[in-house]
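One chain comes next, on its own, written out as structure tokens in the form predicted alone.
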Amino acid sequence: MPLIAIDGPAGSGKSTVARAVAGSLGLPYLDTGAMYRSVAWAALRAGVDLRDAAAVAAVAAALDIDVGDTVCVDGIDVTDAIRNQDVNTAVSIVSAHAEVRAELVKRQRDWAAGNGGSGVVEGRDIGSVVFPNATVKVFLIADETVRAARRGEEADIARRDRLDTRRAVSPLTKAEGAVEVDTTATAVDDVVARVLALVPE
């Protein structure tokens, strides 16, 4: 079974497309962004300095993160809590720490291994770092104004893009061999169909 990596900036449609592709193929789905958001939420709750890499990494290492239809951290349903503005602001800082990324990348690879090496995984470094040998690699893009409207975060979208593309570790970038798909004015069903067409029979 295939392993499909879907990357792209905030608001490009990764989650919507990845969920639909996974559903069409009957594959498990993993939202890696929710994992980083979970760490950010937990770090904020613990009151640690978000710029202290070692402290944030210690928080990440200790967490039980369950990402599925709902997101639970240490048994607490944080599905909605990890989407608030405080977490939106914190997540790019937290995800820039090499120690945090190492911890979560290991968990992401373990997740895939536990699913027989198959699944649909979405994030910002899936095709470039986490699964460079994925069966299919897709990089979604969209106009910044459209992405901001989708997320309702006009100022934050530009900030997230800047932080995600310029971070020293695993920056947001189009992976070698990835197929770029512009979702600006393309219906979700059409984007999903294009991704499905890339999956070998």
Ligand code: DC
The other form holds:
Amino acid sequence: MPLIAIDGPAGSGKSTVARAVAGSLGLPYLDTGAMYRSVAWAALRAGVDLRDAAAVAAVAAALDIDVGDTVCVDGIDVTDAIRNQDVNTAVSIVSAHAEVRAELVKRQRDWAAGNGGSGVVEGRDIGSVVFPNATVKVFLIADETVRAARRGEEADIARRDRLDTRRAVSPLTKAEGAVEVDTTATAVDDVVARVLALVPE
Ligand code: DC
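Form predicted alone done; form predicted together with the named molecule now:
Below: every chain and molecule of the assembly, starting with the one above.
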């Protein structure tokens, strides 16, 4: 059974495409951005200094994170709360900490192992770091103006892109062996078909 890694910047279409690919193949789907957002939400709630890597990692390690159709953190439904502006700002700081990434990468690998090594996983470092041996690696891109319009966060997209691509640990990058697909002017169905065509029989 395949493991499909889908990476790319904010607004490139990862969630839409990953969900559709998973549905089409009958595979489970994991949104790793929701995991980083959950840690950011919990760190804000706990009032820890977001720049204190050890403190944020301690919050992450103690956290029960359930990412599915809804996102629950320690039994609280945070599906909407993790998309607010405070979390948008905090998540770039939190996800830059190596200790936090180590904790979440471990959970992502455990998730796949629990599904027999298969699934559709989306994020920033899935093909490069988390699953370098993924069956299929896709790197979605799109023009910045189109990505900002999709997200409705014109100012924030550029800031997140900069932080995601320039951080020292696991920066957003096209993994070796990844197939790049530009979603700027391509219909979702066509992008999904291109990804499905990469999956071996
Ligand atoms: O996909 P998203 O916009 O929900 O991701 C939120 C943030 O989490 C994003 O700014 C970068 C970070 N992230 C990451 O560092 N690594 C991942 N695998 C997924 C997300």
